[in-house]
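A single chain, nothing else alongside it, follows as structure tokens in the form predicted on its own.
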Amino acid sequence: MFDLTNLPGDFHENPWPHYADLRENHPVCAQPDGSFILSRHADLDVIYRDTETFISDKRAVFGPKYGVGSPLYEHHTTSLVFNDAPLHTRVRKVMVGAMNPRALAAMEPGLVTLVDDLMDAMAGKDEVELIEDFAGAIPIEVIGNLLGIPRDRRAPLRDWSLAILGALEPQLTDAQMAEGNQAVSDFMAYLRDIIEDRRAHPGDAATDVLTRLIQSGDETGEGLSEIELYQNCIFILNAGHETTTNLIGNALTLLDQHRDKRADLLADPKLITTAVDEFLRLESPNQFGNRLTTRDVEFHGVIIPKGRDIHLSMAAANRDPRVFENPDDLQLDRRPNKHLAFAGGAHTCVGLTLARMEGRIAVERFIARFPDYSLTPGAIRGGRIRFRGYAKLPASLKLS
């Protein structure tokens, strides 16, 4: 039986047969710790929509894992994704308001310039590293701009994000736990001067997320506490960083593996809109989500007791043949495409429009600039269960 704490040796390189086995033969897969994996699209859709039966609050799970009062516990029990109403509702409303269509449209020219500048820096090199030089650099700059973090102070952000998100893995070494706790503490200290400066010199609340978070309770008196403010600034960086990095890296990998599809996209750039969602579906940057049951529930004849952790395999659901025709094929024009890469229901990813825009601009402009790129030996997977992407992705900008 599939065990998240004892993965098959080939899982990180090729998880798809294991997900297919879960989905078709063990759609409710009990784990040794009493939790359950669910992997069918219809089941995840039900769970995402029922926020009373399946909650996001993880205090009962994270207390034993991190230790109540630890920096990781404080962060992951205060941030948007692992909370329900009313905190989730308040913070989400602020973030959605800051990422309105006008604000995103205003960001696009700067994003184009950023992507072009990164490509200018790569041009002429015999070999490039697509994560550090390109895919990982884009979301750091975008989120840094959203929060108004000075550009010369962004260097530590990526490493902190990787350490904090890495602590969400099912099993942690003592070193990973220590790195995650230290990253939260360092990030909190780092934010102090930035937040105090923004209080003294507010930005445009229409587009500056940090100013909106600070001022969110000025009229109603229901703003964020200091801890909520700090931890959700950290969450914004983390949520917007690794998944978008993985989207871009995974997309460029797929287009290297399917060069006929790359040719189709080059011939018809308008395909990029549906292509981005197909990249998200086929190689989901976020492979698993979680919920906690508030009552006994039954799926496929299996009773899941109250108070149990459920692992939602979005990656398996996104290749469910009950929903997607030829689910293992890359179809750039796939419509409809009801993938769950952004989760669903009340917890649908708040930054989905921004992530799509980053993916669209990055991939479209990269293949137009370097139509003959090819991946070269030496790719290193991120080694995560929850997130699927690359730590290193070397490439030549000329076709091999």
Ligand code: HEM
The other form holds:
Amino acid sequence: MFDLTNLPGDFHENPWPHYADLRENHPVCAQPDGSFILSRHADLDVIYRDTETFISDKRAVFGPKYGVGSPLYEHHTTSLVFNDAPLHTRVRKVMVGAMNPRALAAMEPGLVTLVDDLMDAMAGKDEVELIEDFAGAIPIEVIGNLLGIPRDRRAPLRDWSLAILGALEPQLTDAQMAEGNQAVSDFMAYLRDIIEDRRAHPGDAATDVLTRLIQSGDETGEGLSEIELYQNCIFILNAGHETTTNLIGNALTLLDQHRDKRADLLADPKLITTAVDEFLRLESPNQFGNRLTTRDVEFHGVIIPKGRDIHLSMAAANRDPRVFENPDDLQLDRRPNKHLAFAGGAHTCVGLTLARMEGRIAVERFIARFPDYSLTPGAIRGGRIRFRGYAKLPASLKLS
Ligand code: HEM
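Could you output the structure for the form predicted together with the named molecule, given that the previous block was the form predicted on its own?
What follows is the whole complex; the chain from before opens it.
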């Protein structure tokens, strides 16, 4: 039986048959540690909508995993994604308000320039590495801009983000645990003068997310405590990082494997809007989420007892043939496309519009500028279970 702590050898290369087996034959798959994997679209949909029965609070899981009081425990149990009301509601309201259409529209021209600058830098090279040179460089600048982090201080953000989110993997080595804890501590120290400086010199709260987070409680008294402010700044800096890098890297890989679809997209650039959602569905950047049961529940005749950790396989659900016709096919104009790459319900990704905008601008401009690019040998997968993407993606900008 599929076991998250003992994966099949070919899992990272080709997880799809394993996900299909889970979804079709073991839709409620018990794990040796007492947790369960659920993988059908309809089941995940029910779970996302019922926040009374399926909670996000992870203290019971993270206590034994990280040790209560450790930096990783403090971080992950304070960030909104692993909380329920009232903390979740309070933080989410501030974040949703901060990512308002005006703030996002204001970011678009800068994003176009950033993407074009990165492509200018690649244009003269025979061989490029699409994660470092492109896909990974975009979100770091976008989120850095979102929080107004000085440009010359963004270098450590990517490694911290990888270390902190990497610590969510089902199994950790001592070194990964130590790196994750160190990253949280370093990040907190790093944010101190950035936050203090912004407190002293506030930006425009309509477009500056950090100013908004800082000022959130000024009128209502229901803002973020100091620790909530720091931990949720870290969360926002991490949330849009590896995920968006994976979206762009996975999209460019799919368009390398499906040259006919690349040609379709070049011929009809308007397809990019539905195409981005199709990339998100087919190669979901975030493959697993979690919830905890607050009562006994039954799915497909199996009782999941109260207090159990549930792994939600969005990657499997996003290829559920009950919802998607020809689910393994890349259909750039797929509509409707009710994928769960951004989850659903109360915790639906706050950054989804920003992520789609980054994906749209990056992929559309990349293929227009380098219509003949091709991946070259040497790709290295990120090697995560929760996140699917590449650590390295070498490419030639001319057709091989
Ligand atoms: C392709 C890129 C992205 C993907 C696939 C993605 C995916 C997700 C998913 C699946 C969740 C829900 C987790 C759960 O409840 O278990 C989530 C939550 C969240 N995401 Fe994203 N995300 C992306 C980009 C971003 C960006 C760019 C930002 C912000 C800059 C962002 C901010 C957030 C926040 C704040 C939450 C927490 C929402 C809540 O708990 O209410 N994400 N994301």
